[in-house]
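Given as structure tokens, the chain that follows is alone and in the form predicted alone.
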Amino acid sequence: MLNNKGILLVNLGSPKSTAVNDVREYLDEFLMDEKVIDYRWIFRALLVRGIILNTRPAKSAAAYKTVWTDQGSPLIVITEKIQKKLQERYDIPVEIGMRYAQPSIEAGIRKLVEQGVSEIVLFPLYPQYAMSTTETVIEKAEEVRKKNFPTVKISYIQPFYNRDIYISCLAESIREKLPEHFDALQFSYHGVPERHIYKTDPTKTCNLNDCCSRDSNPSHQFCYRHQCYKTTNDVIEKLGLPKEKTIVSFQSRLGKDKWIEPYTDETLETIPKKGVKTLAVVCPAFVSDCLETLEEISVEGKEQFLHAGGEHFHYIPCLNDEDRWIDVIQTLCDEKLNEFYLV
């Protein structure tokens, strides 16, 4: 019987407003996390209270202004939309939770919970694992559980990003929309600072130099950059591209720290010297439209491409709603359902 069973998807979340307080709390909130800077919680506080929050809500709230839709949040708008179509195939409820702002994972997990919910299928709607996406997530949610709702069980659906049902669905995605002549295509993933990587390694293996490219290492299954790197690769044999026309870059770096490289806005300052003046982007750590892909990419990227001589740039959508992304979601959360009836 499924009666007791329940589906949450979560994403990152969204200030509520495009006004400056609204984006000021969001901000508090999502850059307090020792998950997303890692810093001890006294300097943590001294550079986003003293610093960042003083200076940065106001420019991102201008930027959330240039997004923002009728209904509010793309990023929420999205979740929202893949809810319903999802909740459209299953008998079962189906919530969303946020991991910053509202709705909260708590939140979401109260809604199930008080449908006759005692057993969830969280699903992290990240598709590569990260201390600052995925971890944050799972510690957020049991934190939750253990402390409002110790009787829930919760099972979390792990990173897909080289699932072959995802990885052909994003190829065909990107295939139907990639312009018909292109001189680049080029892999856009949020970025991270070099030490999450070697953090989120319990096996001690990652050098972040030639341990990426290998079959095997004991690493990967914690390693954001391996899996952005092996996510890029499948595409790109699905679509049967050569990789000399394909760029991988991270984006949205913050503060002065190393993060991995290359950086996307450095790359676009530099590809049309390189003869690329035709560019197709996508960014694969995203599965819905936010302020990182419709802001920071398709207008500030693109400003950047064209100012340094680029031609034609053309943004490549998120998966956001698309049917055949609901199929992938959908099949996910059967496997996991499944897996209860199996303990």
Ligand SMILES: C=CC1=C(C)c2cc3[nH]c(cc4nc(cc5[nH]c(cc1n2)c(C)c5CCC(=O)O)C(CCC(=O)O)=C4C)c(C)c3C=C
Given for the second form:
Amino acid sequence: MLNNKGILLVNLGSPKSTAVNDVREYLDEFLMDEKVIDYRWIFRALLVRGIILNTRPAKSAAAYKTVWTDQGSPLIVITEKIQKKLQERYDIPVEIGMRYAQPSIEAGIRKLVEQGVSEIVLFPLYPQYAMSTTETVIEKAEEVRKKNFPTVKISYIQPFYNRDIYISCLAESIREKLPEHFDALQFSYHGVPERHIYKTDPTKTCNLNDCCSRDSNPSHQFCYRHQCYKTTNDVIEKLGLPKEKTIVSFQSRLGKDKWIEPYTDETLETIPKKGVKTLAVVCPAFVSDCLETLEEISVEGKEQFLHAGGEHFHYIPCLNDEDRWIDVIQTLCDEKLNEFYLV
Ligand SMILES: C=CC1=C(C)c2cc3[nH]c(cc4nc(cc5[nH]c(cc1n2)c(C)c5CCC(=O)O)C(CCC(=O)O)=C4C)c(C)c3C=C
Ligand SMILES: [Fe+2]
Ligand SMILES: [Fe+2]
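If the structure you just shared is the form predicted alone, then what does the corresponding form predicted together with the named molecule look like?
Starting with the chain above, the whole complex follows.
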């Protein structure tokens, strides 16, 4: 019986509008999360509320305005489309929740509970594990569950960065959108501070230089960088592309800390001089297009590349609500739903 089961799809979240005050409120909640800026509260507050929130909201609001749709933030609109398509395949309720802003994780769980759900499969919509994404989602959901819904059971879908169904789906999606001719395919992942990688590796053995070749190292379970390289290598293999024709880089760094390298913006500025004139870029840390892909890569990144001597720039959209991606979500949900029977 699936009667008391439900699915909650969780994504990052967006400001409620492009008004500077709404963006400030969103950034405050986001950046005051200690899993995102992992300083002691007082230092985090000094940095976020004393420095970042003075200037960033206006700059981010202007960027959001360039991608906002009539229905709202692309990230939310696309997550809602995924929800609708998935709901058509299930007769148990499917809801969405955002880690920051609205609709919140709490609102999503409440909607499910109001429909009689007591066992939730929660799907963090992040292929690779990171403290600032998967981990903070689980922590938040558990906090909400313990406080407001103590009798509800939640099970969590694990990062799927190396699952063959996901790799095949991503590879096929890329294959369809790649231009006939290109000099390089760049995989640009969202960056994280380098410190986050060491912090989440329980074995403390992750060596950024060689961890990616040691797939048996248990630290890779918590190593975002490793998982990005694993996704890339598996997709390249599926596509039959020579490794020399591909680039991995990390985007969106914020602040003065060292983030994992190489940085996307620096790469875009150097590769034209090395002969890359036609570039395709894909962003597999994001399953839905959002500010970071539609503005930072498709607009800013393109300008940087062309300005540095590049000639053609092709942005490859995220999986969004492609049916083959909905198939993957459904398979991963079914696996978890079936686990309920085994307990
Ligand atoms: C210390 C800061 C940040 C870390 C660490 C970080 C990790 C991280 N983020 C995503 C996914 C997304 N981030 C998005 C926007 C965004 N990210 C940060 C900062 C950190 N992210 C900021 C300040 C912002 C807001 C926009 C801006 O001012 O630049 C988004 C887009 C949201 C949207 O509404 O469109 C996504 C998605 C991942 C996957 C990740 C770690 C792996
Ligand atoms: Fe981010
Ligand atoms: Fe590692």
